[in-house]
Amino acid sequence: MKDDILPLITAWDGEGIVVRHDAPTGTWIFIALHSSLLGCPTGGTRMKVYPGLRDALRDAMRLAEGMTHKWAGLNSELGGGKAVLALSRPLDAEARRGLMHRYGRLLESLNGAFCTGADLGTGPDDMRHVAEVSQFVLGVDQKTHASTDPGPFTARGVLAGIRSAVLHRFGKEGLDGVRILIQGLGGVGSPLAGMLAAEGAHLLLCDADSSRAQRMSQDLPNSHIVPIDRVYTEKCDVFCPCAVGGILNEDSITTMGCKIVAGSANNQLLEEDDADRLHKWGILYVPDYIVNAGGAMALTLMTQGISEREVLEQRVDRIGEAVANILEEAAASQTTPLSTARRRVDRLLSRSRSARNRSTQS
C-alpha cells in the first residue's frame, strides 16, 4: 500500500491527508485538505468501492482540490476538502452504520480540521449517523439530528446555471424546447429532471439503472430515454452529467451532440486541456464546481443559522449570476470558462495566501 500511494502524497499541492484502515469493514478511509485558506477545508464524503487504493486516493485529491475552487468561486470563506471511504465489498446496514460511527469519531478527533456533508454514496442517513458521535458534520441538526438533503438545493443552483448557459449560447429566455439530455438520475438528477420539466424542456434520461429511467419518464411530460451507449451522440441543446466525473475525455469530447456542458457532477473533466477540446468543437462548458454548488451553499448557510427555506434557494439561485459572469468575461477575453473561473480563484487564494504571509510576519 506505501509504495502504491506514497508517489501521489509526495506530488500534491495540498496540505495533507489523513489516512485510516478500518479493520470490521476493510474499509480504507482518505480525507484529504487541500487549502484552509479561505476557511476550514469542507467538502462531502464520497463512499465506493474502488478499483484500488491509488484511485480512491486520486479521487480524494481531486475533489479536495475541486471544492477549493468551489468554495473560492463562490467567495466562500471556506477552504478545499474530501473524504473517500474505499469499501472492500458492499456492506449491509449494520456494517456501514458501525463504519459511520468510527469515521465519526475520526472525525471529531481533528477538532474542526476537516467538516463534511454527503456525496455520492453517501445520503442523509449516513450523516445522521456520523453526527451521532461528531458534531463535524452539515446538513444535521445537532440536538435532533434531523437531516436535509442537499441534492435539491444542488439541482436547483444546475437549473439556474443552465438558464443562464442558454441564453448566453443561443440568445434565448427561460428553458421551453430546450432539449437537456441528464446522464445519471440519482440524488441530484431526479430532481433536477422534475424541475426542468416544470419549465418545459425537453427531456432525454439517461440510467444506468434502465427501470429507474423508465419509471421517471413515464412520470414526467415530454421526456424520453436515451441508451447507455448513446449518451454522448445524442443530439441535444444540453447535455447534463449527473453521475461519475471524468467523462469528458478526448475520446468522447469528438462525438459528442450537444451544444453546452453544465451538470453536477464532480470533476467532469478527465484533465484541464478538456476544457480546451470542448471550446474547439464549439461546445460552451459550464465549470463543474461553479454550477454544482448549490447543495455545499445551502447547508453551510444552515450552520450559519439561515433557515428558511425560500432564502436558502435565493442565495442558491445566485449561481445563475456567477455563471453568466463567467460565460460574459469568457467571451470578451476569448478564452474558455473554465480558464476565468479559474482566474477568480487564483486572484482570490492569492490576496488570502498574502495577508496569511502579512499576518504570520507580524
Ligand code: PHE
Contents of the next structure:
Amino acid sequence: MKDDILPLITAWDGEGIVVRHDAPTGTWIFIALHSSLLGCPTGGTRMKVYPGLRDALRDAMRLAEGMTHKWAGLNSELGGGKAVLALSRPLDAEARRGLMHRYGRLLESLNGAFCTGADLGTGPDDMRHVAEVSQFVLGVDQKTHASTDPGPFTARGVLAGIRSAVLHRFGKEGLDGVRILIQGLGGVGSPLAGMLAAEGAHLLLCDADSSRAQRMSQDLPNSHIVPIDRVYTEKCDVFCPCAVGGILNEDSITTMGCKIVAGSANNQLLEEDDADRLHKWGILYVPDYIVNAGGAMALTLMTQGISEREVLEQRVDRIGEAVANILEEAAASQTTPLSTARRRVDRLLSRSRSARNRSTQS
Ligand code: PHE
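Could you drop in the structure for the form predicted together with the ligand? We only have the form predicted alone so far.
Everything in the complex follows now, all chains and molecules, and the chain you saw is the first one.
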C-alpha cells in the first residue's frame, strides 16, 4: 500500500512516534520523539499539506533527528523531537484554531514527553492557541499570553553565520556588495532579507509565491528577483536556503552557482554524503543545525527567565563564533564542516549515553 507507514516506524532508530488522526479537519498528527538522551524531546510544529502520509512521517522523523543534533550542538539539556500536522486541505482561521486546541490537549495528555514551538507553517498565533490548553509550549508567556516568534532570532543567527562564512571563504569583513540568494521569504527569510539589505548585501530573492518576492524586492534596495527555475544555478556568493529541506542533493549540487551555502532551512541535505559532494564541488557548506539554531536558542533562554531582547540577541550572535570555529577546525583537519560538527555532537551524545549507562548499572 502506497501510504503504509508501519515499515517506516519499525525501521526508525528514534524512541517513538505518537500518531493521532484529527477527524474534524482530516489532519494526521505525527510527533516524532527521536532522543531523550540530553533531555525532553523538544522541537517545532510543522504544518502543511504533504503529497502522502509517508512523506509527512518521514519529514517528522528526519526533523526530529535534526533537533537532537541542534540541541547537542548548542550544548542544551534538551532532546530531539518534532511534530508534523499533515493537513488534508488548507484550513480557515476557525478550523485552524480548533485543530491547535485539540493538538494542545494531545500535548497535555503526553504530560511533558514533548515540548514545542513554531515552525514552518505555524506562527506565534497558533502557538498562543496551543498554549491556551497546554503548558508544553516554548515562547508563550503563561501569564500575559504574549507569543514570541522564533523567526527573527533564527534570522539573526543566520546573519552572524553568513558573516563568518564570508570572512572564512573570501577573507572579507562585512557583507557590503556580497551577492546573497535567499530561497523562501517566510518567517525567517523575510526578516533576514531586511537584515542583509541593511548590511549592504546585494540580494537575490526567490519564493514559490512570486508576488511575495516582488513585494519584498520593491521594499529593499539593491535586490532582484530570481525565478524559481534558476534558484540553484544563479551565480552568487552565498546561497541561503530558508524554505524546505532536501534541496541539496545529487541533482542540484552539480548545477549550483554559489560558493557558500548557509541558511535556515532544516535538513538541507538529502543525505549526509551530500556534504562531501558540496565539498568536492568547491562549495562551503555551513551545517544547517548550527547556523539555524538562533530561534531554538532564544526560546530556551526565555524559559530560563532571560527575556530582554538585547541579551537574547547577543547570545544568538554567538552563532557567528560557533560557525567560525567549526569552519576553522574543518579546514585544519581537512574534513567538511558537517563532519566536524557531527563529531562534536556524537562526542556529547556518547558521553551522556555512558553516564546514563553507568547510573543505571549502579
Ligand atoms: N522551529 C524552529 C527550529 O527548528 C524553532 C524552534 C526550536 C521551535 C525549538 C520550537 C522548539 O529551530
